[in-house]
Amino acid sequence: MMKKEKHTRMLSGAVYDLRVALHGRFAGKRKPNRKFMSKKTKDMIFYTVLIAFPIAQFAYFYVAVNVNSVLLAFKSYDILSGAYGFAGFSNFINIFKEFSGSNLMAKTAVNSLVAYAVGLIAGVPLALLFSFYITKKFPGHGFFKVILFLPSIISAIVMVVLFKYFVDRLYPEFMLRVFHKTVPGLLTDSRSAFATVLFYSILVGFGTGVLVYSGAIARIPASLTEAAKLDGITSLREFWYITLPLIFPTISTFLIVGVAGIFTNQLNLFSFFSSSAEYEVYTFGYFLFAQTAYAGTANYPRLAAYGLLFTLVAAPLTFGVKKLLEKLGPEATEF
């Protein structure tokens, strides 16, 4: 029994001993184990695949729409061969007699520019009284939050119905009831159909400057203002000579943005009025809107060319206005 168990001792220890000699003489000779890819690879991989719909849809939606809307405005429509030919400036110079030659136009440039006059002279200057009000948390805080941000919240359509029924069915009966006057609608009444749909245009635009200008006040470092007011300084102090300093960078975005809207706001006059708004309340915005959601395959290269002469008025006057508040607007320190 001895002796048996001595013969396996003897050979579980020669087996052990081939292993390792085996192990010894193998063990530099074996391969190391290689990725597939590496985590750089499979990182940039995950990237693309993540942008490529988006900068596809930006290349065909974007670039390639304004390409070809370039080139449709030097092209004319044949309604008999049913083809798009070259046309040169003939319709440029077709828009120049619209514009020479039309009450139509001169109207829209007016209301246009009137447009932006009054968002820049009342809207801004309200919507940053009310974000620093708000952001200061002044008695009635909250209501003016719920009110100025409600119009954004809900449909545009539905704010547009509530008002017009304000507007031009319970203002004409308040005005019948209390002072026995009989008064057309603020809308039906081609006089004050326009103020009426600014003064709109500037009650629910409000929604989305006052949460801008908001976010920027709150930056401010708190300390600042408390040194100030250590000092004694008072809020409309604090608001003129510290927050519009400090926002200024997001005031002068704003001011840009809303050149470049001289020629793009329609002021919901097409949730309004649909295509059939009167001559009086017309803006460029509205007027390619309108247009071009109805117009047939032979207007587009008109509609074109006004898009591109519009272009080619608002990109100077909206760097220009860039670098003129640049040079005159306070500089901000970071923070």
Partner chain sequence: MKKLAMILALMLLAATAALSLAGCGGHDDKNTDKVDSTRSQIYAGIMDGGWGDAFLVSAKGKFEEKYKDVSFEDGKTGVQVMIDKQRTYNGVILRESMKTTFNEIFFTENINYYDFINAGVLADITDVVTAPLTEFGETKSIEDKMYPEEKEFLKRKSDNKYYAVPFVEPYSGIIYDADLFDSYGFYLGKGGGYVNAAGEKSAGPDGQTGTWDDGFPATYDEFFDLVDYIDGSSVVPIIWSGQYPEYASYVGTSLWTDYEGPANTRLNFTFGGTADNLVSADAAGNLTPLGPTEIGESNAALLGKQAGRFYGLDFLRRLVLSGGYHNLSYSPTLSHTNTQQEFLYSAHMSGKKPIAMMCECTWWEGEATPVFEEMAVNDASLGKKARNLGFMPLPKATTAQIGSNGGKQTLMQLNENAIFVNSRTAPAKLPLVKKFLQFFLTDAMMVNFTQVTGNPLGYNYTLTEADQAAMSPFGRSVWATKMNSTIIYTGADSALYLNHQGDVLNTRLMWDAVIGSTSYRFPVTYYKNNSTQPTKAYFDGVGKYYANIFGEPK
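Numbering follows the first chain given and starts at 1. Definition used throughout: the rigid core is the maximal C-alpha set that superposes within 1.5 Å between two forms. Being a predicted model, the structure only gives us computed values, none of them experimental. Compared with the form predicted in complex with its partner chain:
After superposition on the rigid core, the Cα of Asp43 moves by 2 Å or more between these two forms.
Fitting the two forms on the rigid core leaves the C-alpha of Phe61 displaced by at least 2 angstroms between these two forms.
In the core-superposed comparison between these two forms, the C-alpha atom of Val70 has shifted by less than 2 angstroms.
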The other form holds:
Amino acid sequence: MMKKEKHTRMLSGAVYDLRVALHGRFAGKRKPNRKFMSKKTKDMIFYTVLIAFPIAQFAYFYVAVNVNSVLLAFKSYDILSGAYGFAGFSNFINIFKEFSGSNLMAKTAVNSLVAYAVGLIAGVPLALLFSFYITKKFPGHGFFKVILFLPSIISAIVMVVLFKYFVDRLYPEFMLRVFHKTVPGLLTDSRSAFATVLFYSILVGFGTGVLVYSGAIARIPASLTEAAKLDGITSLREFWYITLPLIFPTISTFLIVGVAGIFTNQLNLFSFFSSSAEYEVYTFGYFLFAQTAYAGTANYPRLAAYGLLFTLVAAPLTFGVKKLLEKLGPEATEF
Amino acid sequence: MKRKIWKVNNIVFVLLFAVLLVYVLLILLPLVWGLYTSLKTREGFVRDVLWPAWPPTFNNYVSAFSNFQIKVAGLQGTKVFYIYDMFLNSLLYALGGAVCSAIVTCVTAYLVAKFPYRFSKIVYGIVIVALILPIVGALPSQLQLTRAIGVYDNMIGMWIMNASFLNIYFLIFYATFKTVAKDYAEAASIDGASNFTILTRLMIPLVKNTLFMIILLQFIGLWNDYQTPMMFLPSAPTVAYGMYQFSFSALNSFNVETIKITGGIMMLMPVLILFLVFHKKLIGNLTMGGIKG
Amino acid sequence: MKKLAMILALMLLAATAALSLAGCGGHDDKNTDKVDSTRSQIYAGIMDGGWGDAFLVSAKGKFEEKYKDVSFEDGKTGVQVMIDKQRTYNGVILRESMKTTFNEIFFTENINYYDFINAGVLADITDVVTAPLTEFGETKSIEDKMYPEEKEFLKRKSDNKYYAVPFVEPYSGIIYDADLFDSYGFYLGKGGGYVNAAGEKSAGPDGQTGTWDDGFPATYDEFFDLVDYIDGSSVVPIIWSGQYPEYASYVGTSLWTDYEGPANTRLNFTFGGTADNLVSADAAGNLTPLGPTEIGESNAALLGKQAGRFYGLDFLRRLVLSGGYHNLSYSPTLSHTNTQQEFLYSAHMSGKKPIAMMCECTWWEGEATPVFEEMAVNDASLGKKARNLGFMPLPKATTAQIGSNGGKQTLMQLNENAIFVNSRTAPAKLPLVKKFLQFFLTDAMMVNFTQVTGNPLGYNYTLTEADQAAMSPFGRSVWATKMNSTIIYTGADSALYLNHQGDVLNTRLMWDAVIGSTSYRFPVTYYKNNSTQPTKAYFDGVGKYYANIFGEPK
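Next, give the form predicted in complex with its partner chain, keeping in mind that what was shown is the form predicted alone.
What follows is the whole complex; the chain from before opens it.
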């Protein structure tokens, strides 16, 4: 709260200074040809000139890219001539074949859903509790905040290199020396590999969540919590009845945007394994990226078709979750 | 009653404290282990993965540093990028991209907030939809289209590609500009200041803290991202991409566990030290962003 | 803005400070030779891989010495060979960079020969390939030393010209620690049981005693009995690279070609002739022969059904199910060089379980040179020349196979290696560059190459006992392998092969498979995660992959 007040004071001070400065400086520089062009026209020109680039950028890098992606999904690529031809729905038919006959796609789908669910069930609540801990200024809150945010500052590829050797080389050695048990590394054993990678992703993923949540918790009016405390309320009840409902809009934003993660979350797999992850740990996000990175131009139409299909699932799902959360709303969290 | 509250509060606190402590250990142990492993010889590593070895050796740093390079084969022959070339590329890529993106977002938000044209409403709507609507797998198409206009493998092209206003910061700027009293701008305008002057002399200074925070955030993100440079900027490798290459390279001279770990520590240390020194400023700024978001 | 600038400046400062503290070691650039303008230069490019550049440094010294007083260009006397070692000097990347590079001669691998010719990057070297090497005191030409298949492939039909010649000849298989085999007694005894090196050993896979393969498992069954026995002796039977599982697949490749023999193996490149061993398999592992089948363009996919492939896969599956592998064999952090290091250190470090065998290829010893050197610092008996390591003779799939193909193994020459001259070499320099090529392929220099690298070149030549004495024990065992094997050259000028060279050879030798509709590349990974699947599953998958690239057989 302190910080915000200070910030606001600084802001208004700056505005005042500027106003004085503007009056002093521009009063004498009044332009004689003011009537030459009306303010409306000038505004229009100014607006058009400045918004031209952002809109052009948007038109190309968003609209054109996505339209082209849709078109690409209906094309085929001829390796010999290097030309694209119309392929109708064949890319989609192939994808359905891939899905129906393959345990890879089944595994990938399960992994992607598990990753989303675990993030939802474990990641979000923990991030909320951590944020609560920090904003309540419990002992060590400053230190924990720094450590929680640390992985967001460090490049994923750097952290992964250290973590990878740690869990796959140190862990078996540790188990052998301390518990006299011979076990494979956590990434070596494909049964534990996915859990490990998922665990890691959640471990390093708290930073943004904690920052945003603790920002939201800090914004709760102090009078509310003070009043509750006078009524004799435990911190657990405070968290449940006051904090959660009040920051629910922030949480629901995270949850809504997170739905697409089912199809885009790479779980750092590319940093762990480059393009050669075992099928046992695949997610959709990794599949799409690794394929695009290594499979070559001829595969672009197929991958674009995948993208289109996933979007067709993800978009309604996102809006569904949005509707659902709006319905459940903060009231639902109260008993 | 009071006793019970006290008890519950303490249990909650102790539990959370324990979980956080485990968290800290999980984050720090690999770093500590990596640090002392980087001071081991190959033999020391094979002999004992677990404990530090004595005496420590710094040879791994010499090898990692001298081998941290990328060779890019092109029509002009093979070009070698050493660590400082990659640092420079990273700086250009991250700073340029961050500044372009933040300024475009800021200016667009200003225009949309201050000029009540119908088009402004459309732009605002576009941002909201784009933020919520998930589009998956447009990477191949993006590669094609960036190649088509020469943005691909071009540093300035990368800045342009990053100069999008479709991000959450647009909303932060928008809210800020909406709340700034219209009077000031109008006062300045009556005093003869042009729209451009109002924007650059009045409005941008007003949001300079937010702008700075967003540039910093974008900078960190771009600096750490190795996948986009890998896909779009093959002839100007950045350090993050260099680290990816280093991590997976099969080149004999540094395909030793200790040297790979050393490479990680070498990349980690400067960032870690800077973060520990500046974390108050950084997290403070970021929290303010969080408040507004 | 100022704050950002300050933080960035500090960030850079701290980074550079940390880095300059860390290493002022300069760059690992071996090519520090300065151009000597009084001599003529030959620019040689080699791939920075397992071979290293020691062999070329050695050849360079001898060549420079031989011609130190000869003038090849006006105003210059003597020759200087400049060596440029780059990881990227192979495959398609090299084809492209040859259009601009200054290097005049290349020693490299992963070459799609006709693709390179069509790109116009190779110089015609027919004259020096076919001329007798009289200048070097020999009567034979380079062509005379080549295998018939090599000549057929490399001499282009349309103009009867050579644009490249073979280079090194690596094989894949199992490396074993002979010291360990001796001290623990892991050799098979004549009357059953196990003996050490001095004991009376069994006849081995060729079925004859007194030969190079005595005491080694003659069949898969014997091999896996040995694995169990080793396991029971507190020794780890075998290790391979978890990061590159193709090193395990390579063993399957050698077992496949060894089963098929030379004629059937060559079919995979020529796509013309009779295939004898095509089979279909059932889940229990029973094979039904399809009978001798004439292979042509229309039914090339049938080659995916060679019985040798089934047996190679069966071996890999049994290897996985036996559990006799080192627990790092599936670790994504264990690269091939890390594997070599574990293997080499294991038997000589207290508290470690020794490792008896390793899946690798014959080039591994060069890659492991730094490990040998580091180990020899404290104990000279652990150096490369001192340690008894060997390339194991291949066990046979069935007892009926013992002594097949005249007791000779059949091995594939890996990696499509080649030596060639850049077509952009200045005409005035061309004779000198070609002379270096000839010199490199004289008998004396071929022996020298083998002594330095421990690997043979892809030519017919001989090493005397004295020549071999200068080599490491492992190098000698590789040479013994060459002498006791028929080597299959992978090049052929059949249209089908030329059009599918990448499909057939790219993913580490023919273990691509499509099972269900999922692609698999590594049998050992598949069987680890699908341990209940029979050998047939992957075998049929290979057949399906072949049908996908060559079309369903008609």
